[in-house]
Amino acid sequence: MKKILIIGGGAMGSAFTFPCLENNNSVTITEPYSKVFIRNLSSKNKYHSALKINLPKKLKFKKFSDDLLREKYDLIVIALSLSGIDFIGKQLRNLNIKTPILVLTKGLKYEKKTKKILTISELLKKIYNISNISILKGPCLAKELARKNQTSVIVASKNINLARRIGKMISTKYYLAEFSKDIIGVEVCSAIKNIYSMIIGAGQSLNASSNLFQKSVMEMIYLTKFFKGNHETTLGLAGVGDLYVSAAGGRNSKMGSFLGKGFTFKTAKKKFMPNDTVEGEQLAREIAPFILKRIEKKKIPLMVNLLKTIISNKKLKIKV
């Protein structure tokens, strides 16, 4: 039995405790700052508002603190938003934890400093200073994985010996895991996924978004290999595969669906999805003022017209 902490009680930290704790861990999850989490997974029935459905028994709810991350832990999983890994990296530097991590976040950082993007992994080594740092990606729907329909998912790590610990640790009949080494690679194509399933989206027939779909993995590889990541990871699960599962049925095609059929981003998000997070949208401002000055517009024209688009809030345009 290995001893599991997972920070961050939102859709995809809780559902990923079925996983592990189905594997015969003892699993522990806390949440930092939403109260509406707090409240969902410190009731008696652990019943998640997100997910709709009551969590497993056996899990722990404790109090974020100092102390309970001071406890020794064979891993701890960081599952919140991308907001929220500034905060953790801190913590985590400041009580110099070496118990090896799991990012199941997903998204890519600009650092204004040195005017780079960085992967999470990469913002959590060199300005966090921590180590032994994993990542798991890949098309899983937390709601799908709640109700333990069969999930594929990557493990990436330099350390692949970790990786595949890692993978036996929450590995399952319906929880599947693969392994790689190209974390660059896995964790850039985990985000950009996020802007091309609003491109895809955004077409307006099956016909439309097929072939948007296909630029889109074509652009992916392109930035893939440009962050240095292997381009065969794109054709992967967390490139194509987590690109379909998003632009099948996620927020960020709905979004784009919206946009394709002429709405500015500000209108539609308040008239269509006023509570509902958009992390391509996120990712768009946050990446956007690297894409836009560093990377060739004619390699990337759909990334390019995105951006703009949801920049200077204006009507989207896509040559199909």
Ligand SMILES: NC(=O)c1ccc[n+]([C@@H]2O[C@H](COP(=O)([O-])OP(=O)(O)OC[C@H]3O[C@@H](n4cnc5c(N)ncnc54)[C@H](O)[C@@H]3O)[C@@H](O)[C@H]2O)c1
Given for the second form:
Amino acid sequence: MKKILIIGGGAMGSAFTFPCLENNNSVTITEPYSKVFIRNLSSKNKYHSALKINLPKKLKFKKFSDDLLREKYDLIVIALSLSGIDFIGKQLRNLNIKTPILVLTKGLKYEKKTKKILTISELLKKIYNISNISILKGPCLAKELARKNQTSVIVASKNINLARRIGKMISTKYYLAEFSKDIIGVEVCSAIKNIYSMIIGAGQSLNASSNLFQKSVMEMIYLTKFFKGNHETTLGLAGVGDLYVSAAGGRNSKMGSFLGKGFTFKTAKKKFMPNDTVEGEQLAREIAPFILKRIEKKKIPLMVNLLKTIISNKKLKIKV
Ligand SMILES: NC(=O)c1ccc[n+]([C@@H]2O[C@H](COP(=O)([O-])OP(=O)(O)OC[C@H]3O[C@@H](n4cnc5c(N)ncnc54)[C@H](O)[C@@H]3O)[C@@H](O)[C@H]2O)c1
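Here we have the form predicted on its own; I need the corresponding form predicted together with the ligand.
Expanding to the full complex; the earlier chain stays at the top.
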């Protein structure tokens, strides 16, 4: 039995408790930010309002604190959204924790000082001096995982043996792990697929979306290589795998469909999705300053088009 701490009681952090517990680990979850999730996790029946399911009885909930982070674990899992990464970086920076850390968060960060885009693992290492980071990404809708629908993910680490040890700790019959050493490629793909699923969603017919899908994959390959990932990673679970699920059923592609119909981002958000987080929008705002200045626009016309649509709140110009 291994001891696992999950930081982040949102949909994904909570869904991740199912395979971890099923694998006979001792699992504690903590929530540093949202009052709603704290209420869910500390309630008697542990009903999770985002997943619409009761979490396992064996799951332990503890209040977030430095003391909790200092306890001994075999694995610490970060399942916060991108906006929580600087927060947890600051919290962990001074604790000198040697425990393996597994990051589920998807996204990229623009570092204003160096004017570079960093992946989350690079950010935690370079800015917050946190070592021993592995990542887990792939096509996984939290609601489906919590209902034990078969899911395959990819665990990436510079140390492939560590990735395999983590895989052993968390995988079950319905939660299968593949492994990779290409941390950068996996992180880049799993982030930019949120933007490309918006683009694919803009297609107003299956024919149009298929065309956009193929062109999105070509741009994803270009960007993965640009950031020094392996282009084969784009064709794996973190790339086309995750792109498929996001384009077929996520909030990004839903927003894309409104953009494709001619709405501006602000109007579509206010009118149709006022309470939804659109991760692709957050990422677009984060990376636009870099992408629009530093990458040859002809190589990634769809990305450039979507970034301009969001940051300038203009109508999408992709022909669909
Ligand atoms: N790796 C995977 O298999 C996988 C699958 C699905 C989602 N995800 C990723 O997991 C992350 C969380 O997704 P989710 O669906 O659980 O989202 P969610 O909105 O349900 O939960 C977000 C979590 O981040 C916390 N948070 C938000 N803003 C914060 C801030 N400013 N400071 C500190 N904490 C903050 C929330 O309190 C909550 O714990 C996203 O990056 C998502 O892309 C990963």
